[in-house]
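The chain that follows stands alone, in the form predicted on its own, written as structure tokens.
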Amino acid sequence: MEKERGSFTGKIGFVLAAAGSAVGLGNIWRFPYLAAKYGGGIFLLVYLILAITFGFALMTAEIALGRKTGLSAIGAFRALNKKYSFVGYLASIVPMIILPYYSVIGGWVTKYLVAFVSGQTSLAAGDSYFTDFIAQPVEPVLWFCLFIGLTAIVVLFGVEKGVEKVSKIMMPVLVVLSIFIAGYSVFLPGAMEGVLYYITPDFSKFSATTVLAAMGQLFYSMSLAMGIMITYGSYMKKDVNLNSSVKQIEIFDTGIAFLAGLMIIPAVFVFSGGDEAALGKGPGLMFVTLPKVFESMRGGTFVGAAFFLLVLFAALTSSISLMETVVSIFQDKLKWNRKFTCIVVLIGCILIGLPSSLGFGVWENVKIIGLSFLDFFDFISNSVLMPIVAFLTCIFVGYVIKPKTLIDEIKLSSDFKREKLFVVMIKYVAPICIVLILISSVLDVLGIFKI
């Protein structure tokens, strides 16, 4: 059975994949935008002491339950505890609400990326390109399907010869574009001012939103609570170390979203002369001000193809997690054949992904609770489900099975020097912040307490 249902073929292999799928859009676009909202320095500052301490814990804990029990998150949490095989369940539906509205984005980086490269700068960064094209009925669905599709193709090959070869090509040339866009960002002229305002840290600026803001950039940037870290640790081999792993995953998540700032903020500083509201939120930011940044640049063309090339790279390497995590749950609850799964979840997902799509479109008139399908999606599976999953996970590692059984997991392959500090924030800090993340959130989207 461990044969049939695959492995990484070592620490290499499982530490590019778990990096790529934690590496996606929520880097590249959202680190930027909440930095540049909190203040810059001082966020990045929060992010990276809760990325040691709170990201730390959960990702440990995630990837340790999976490689204990050698399963995906249903049959994981029902291995250790019946009684909770529930928290499985619910952790196994996030990935399957994410991965269709995230192949819809993923689609309109596609777009993007061909106009780029076919030399449409001007017309990629005229004011309604995006808005136009996102409201047509077919082609936003025929680049969401190119999208799923390109997904579905590495998935079927499987754990070795799918995602770990492809994320072994795209994780290095994910960070060297990278570190090619944000050299040059930096030295444009009139750059600094924007790296001095991400880089320095204003303590006057910093709040308990600050926290929050940067606790909730953390879910969504190292892909925890959606059962993708247990299915990737129920992979790992059970003499790859564990901790170090944990620790060069959050090197990877951490640098890439450090480096998105640097392409990204400074960039719009000089568009904007220093606006920071130019820096907009989501879409606004990456499909409407970044190519209006790019157009304005000496070799605007190559280096908007560039990045968005990168995003692409970020873009598959998580909906193939996600996809993977979805195709293994199904393959570990029905025993269904891997070719036989990829093609129902792939027909699943477009079947889903559809009202996200033509919802700023045809269906632009359609809301739930006031929002989009595709914004309602992102709601219950990023504000509701994800910290709901990680308390009840703090819950179950923390009381139920204490956290001895997953140290002991850990230390099979590693010393553990920070067991106290896994045990603490497990036990104590995580439960408490992520109540704070959910009640914040829920409380953000009725508009009581924006965030």
Ligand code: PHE
Given for the second form:
Amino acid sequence: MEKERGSFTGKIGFVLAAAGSAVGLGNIWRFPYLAAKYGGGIFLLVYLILAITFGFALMTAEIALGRKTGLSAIGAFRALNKKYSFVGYLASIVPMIILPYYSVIGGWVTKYLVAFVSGQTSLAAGDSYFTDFIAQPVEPVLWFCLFIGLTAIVVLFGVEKGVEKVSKIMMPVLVVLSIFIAGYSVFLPGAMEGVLYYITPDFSKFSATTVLAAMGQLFYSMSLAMGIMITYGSYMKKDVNLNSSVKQIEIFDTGIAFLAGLMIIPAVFVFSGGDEAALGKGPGLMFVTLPKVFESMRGGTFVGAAFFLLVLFAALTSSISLMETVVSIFQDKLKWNRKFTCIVVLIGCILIGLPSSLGFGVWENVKIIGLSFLDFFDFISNSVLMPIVAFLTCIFVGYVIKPKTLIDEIKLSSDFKREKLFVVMIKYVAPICIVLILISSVLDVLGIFKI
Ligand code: PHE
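Alt. form predicted together with this ligand, vs. the form predicted on its own above:
Below is the entire complex, every chain and molecule, led by the chain shown above.
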């Protein structure tokens, strides 16, 4: 079968699609929670510095690898050095693991959007609504299939008519919704205390773990170390300015994360009377606390519906990037056509996602190293494989093909002012920091050391 490789039409299409991948569930519930926990403004500051140094170097390297070779992860590594194609394979496993469970959560979001749109606000704010819902054997699976089905339809249409077009519609809507909800939240009576808590640096909370937590979040948030940016880079035209594209993607990703904090922290503060514990980590914040916050607000049904629409768009553009990456890997490797590949990936994804969905109900007692299926997949991909892939990518670029190979690629479309920073980051700083993240997150899960 013939392979057809598409491309983004221009810079805006590329930046919006890559930002669509980067802006996701991680920005909306994980970032605000981490910022609140690690000292508010100080976390924001550390995150920002890391984004323009560490994040910038890794994202630039991945996009340049893709654009230089015109191939997705496996092919890209192999084309530059045969011995390192295993890094491409490792990177490719990550989106295959993430896509199914990410779509299970995407299904929950879709369910909540429909609940708010149909005015079931007080029902959704009920104490056991969430736990009862995810424990059911059939309903969450149907929402999961709907979500992954929507994703597959977009990917089926290809890079230009599917991914790019959808990003060009969803991303501007996402920005408008974020500004609207953040504005609403900040002006709630009594919200200022929460805003100040969020943005005032608390230097006493600064420690090495602040940096590690910010770095871990940065990775996930910028969709690094899983072949996505390599794949998207491979669809980028040679005359599109790579350097300034990376800057814009970072501004997008960090900006939406910051706005999410402004949406959530003040509203939760007002609701809980200033109790930080209400910002609890994980699904609890988004699916349990926030619906209660919306119920207590004037116009909360409308704001809640707008919020879950925002989350749905953020999650969809991310899952599209995951599926596009997986499809592109199969297409490059096996030369299947897009339609057939999409169907195979869709079926595979549903099968792999099922245990993650059922793990909250009928398979509740099945645990792997003490984790539910969903948490286990999340741990293996984010805490183990991603740091390993990022580390190997740095070694590959820094010492095997040498940074100059990519710098030449970047300079095809613009000058490269941060060239020195790029080299220092890729060769020295990033690999060391990544090893530290890997060690700390593994120890964290094994319960030996808590960050
Ligand atoms: N970057 C996305 C976020 O911040 C998460 C994501 C991870 C997206 C993996 C795609 C792939 O939520």
